[in-house]
Each structure stands twice: as C-alpha cells, then as structure tokens.
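The data below hold one chain only, encoded as structure tokens and taken in the form predicted on its own.
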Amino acid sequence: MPKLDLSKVPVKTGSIYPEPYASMMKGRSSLRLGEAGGLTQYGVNLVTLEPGALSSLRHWHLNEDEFVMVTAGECVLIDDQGEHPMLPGDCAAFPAGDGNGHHFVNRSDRIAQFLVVGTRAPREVATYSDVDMKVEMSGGKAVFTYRDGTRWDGPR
C-alpha cells in the first residue's frame, strides 16, 4: 500500500450518539486511517481532542479490542479506577468484553491526538457506563437503547 496522503483523508467530525449526547462531542475530530488505506479487518484512526473536548461517552466494548497511544499533546484517560495522565508515547489497551468503561478528555490549552486501533466485529456492543444506554451496530448501522434493551427515546 503506498504512503497515505493524509492531506486527502477526509475529516469526520460529529458523533452518532442521539442527542443530549452528540452535542457533548465538540471539539472531537478523527482521521479514519484504516479506512483510507483500504483496511477492513480492523479501524485505525487519529483522533484529535480541542482543548476541553472528550473522545467520547465512557464506555466498553463487548466484541472488540481497543488501543490508545498519545501522540501529540496530552489528555487524561477517565476509566473505572480513576483519572491517568496521559502524554505522547502512553499506551493503553482495552480488551472486549473488559467492561472498564473509558474515556479520553482534553483538560489541556493545546490540542491533543492520539491513534486508536480497534477490531471491526460484524456485530458490535458498546455499554456506556455514566448513562443508561448502549449501542449495537450491524451492518453499518446503529441501533441505540437502554441498558435492559428497550428502545431509547431519551435520557432517563
């Protein structure tokens, strides 16, 4: 595969989390990397946080790994056993079904990135650990509910 032209790798921004929450992700920018160079076995990506953006809702995933590596600036990793500082070159690593909810979070004055490497499971699950609501998604498409598996209308 040639070098990628990451002038030419289109910006995604936005989230497909339904509203109070799709809001929440301003400041939230990625590179999907992956999906430039043609990848379909698993996702790379270079997200970039604005200060005070969050990289998502904290949550976990059921059917797929998750990597985190810094590499430009710095953000503190929210999980399950607390707050970690996280700079250029640290590492994290969240294996499916671990149901560590986490997050990234841009507490900083300058812009932080960092590159995620996940699986791509036909079908997914993310459980969202603050708020009553998961995700499953199947065949490109997102089906948002609450923790039980009724239908999500809204914030409970």
Given for the second form:
Number of protein chains: 2
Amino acid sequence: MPKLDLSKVPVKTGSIYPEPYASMMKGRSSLRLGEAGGLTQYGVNLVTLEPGALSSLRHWHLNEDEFVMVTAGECVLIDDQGEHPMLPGDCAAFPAGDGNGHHFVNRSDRIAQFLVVGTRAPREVATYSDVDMKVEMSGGKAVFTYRDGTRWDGPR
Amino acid sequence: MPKLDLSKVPVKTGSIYPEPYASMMKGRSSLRLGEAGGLTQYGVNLVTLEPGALSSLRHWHLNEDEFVMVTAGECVLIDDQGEHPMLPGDCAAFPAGDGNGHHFVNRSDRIAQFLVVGTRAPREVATYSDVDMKVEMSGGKAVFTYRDGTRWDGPR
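What would the structure be for the form predicted together with another copy of the chain, given that what you showed me was the form predicted on its own?
So here's everything in the complex, that chain up top.
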C-alpha cells in the first residue's frame, strides 16, 4: 500500500567508500523510503545524522539532480560558498553538473534528520571536493578512481 | 546558492483542470522548490492545503513516480483501498503505472502541508479515478480527454 510504515523499513548503515573514508561516515544511517515504496526513477532516503556525523564526503553529481529538506534537529550545509545552518523545513537543491561540492554535518548534541531525493541516472559520476577521488556508478557497480581517472589506491 | 529562501519562492495557486474541477482546487497552493533551485529532472513542490482543500482529483500517473511526505498539520490520503490518516513525517509512494488513484484531503481546521516529488517524464498521462477524464502532458502542453481518448467537453 502506498502509505509507508517507516518502522518496517530497514535501517541502512555503512558506506561504499574505501577506507579511510568509510569510517568517517560513522553515525550516519538511512531509510530507503522510495525503494520501500517501489519507486525506481529516483531515490528518496530519510537520513539520520548522530551528533558529529557527516552526510557524505563533500561531493557533486554530474548527471543527477539532488534535493534535501531537513526534517528534524539542525545541521550545517557546507559547500563552496561556506557554511549554511539548516533547520527543520529548510531546503537545498543541487542541480546535476553544478560543481558546487556539498555535504551536511551535524554539529549539535542531538540527532538531525533530512529527506534527500536523487535521480537514478543509468550512469553517474560523483566527484569529491576535498579529497582526490571520484566514483563512477553504472549497473549497480561503483568504481573509485583519482580525479585523473587512474585507479584509486589510497589517499594522495 | 543551493539553500533556498522559501520566502522568495512564488506561491502558485490555480489549476490547469477544466471547470468544474478547477474550482474544486480552491484552498490549495504550492511552492515549486525544485524549480526554484534549478532542478529539471523531477519536480519538488511544497503544497499547502487550507481546511477543506484537496491536493488534486484522485488520479494515477502512467510514467512518473510520485512521493509524498507530510510536513505539517494532518490530512487524509484517499486511494483505491480507502482512507489513511497522514501526520507530519508520514510518507507515501506511488510508482509509475500503478493504477491506484490517490489524493490528499485536509479535513482538519488548520492548514496541512506536504512535500511532493514527481519525475518529469517527456510524455505523461494522468488518469482520474472518480471522473471520466485523463490528461496527456507533453512539451509543456496539457490535453484533456475522456478516458476513451475523445476530446473532453464537460462532465459526463
């Protein structure tokens, strides 16, 4: 049925990042709500950030539009322009191909939550702003490289 | 900048429906947040329903996934299975092509708000569940017909 029972949606933790970046995602979890509701054209995740947690490495998407609405707590949006406090109801949009790397950080002492929507493009490249890494996703497979396209083999 | 100033997003009212259905949408307004943020792959609207207002005629989409999260107040999701109360944080997903006609009704005495996401397919058909009408959208143009495809010329 269309109305989702959030208590039955599995809590997803962990990260596809290679170390040492995967460990930096500790304290982040999400409910894949769109998937739970049978949607295939875009993902809709309800992300929970524990105090101190990050949403991701700072990144931008080549082919996928991204939209965020904060739903609980408070966090900080960090992008190329600096820091922007985000409270419940605050929204941010990141058009595909706009190279403004962004992520959300919870610096408060209680959990923050946001809803994030992202298109599911057949092929996607995310480029990381603060580390020399990018990832290409296609056919459900993620390949991490340096920004010059050579195989990622540890931070440099 | 990615963070949206909701106070600067134009409030959209009115309806593309022909009468008498357009008048039934009184009390509904929305902020086109995705558009305000430069997104093109899906729409993200923050919809406000005054007491008594409807989100739309009950309908389903042929090609576009739809996702809703209630953000304020309370409303009722009505679909083929009946009525489902929706409170802030409650979510519903409507996969493209699933013929389960749905809409949201505010039966409370204060405003209700929800965030709704819908893919932007190049061609879309929405079919209405309770009246003999469908609409085909392509190239920014909407053509209303009866369900049999003949030109819509008033309720029948």
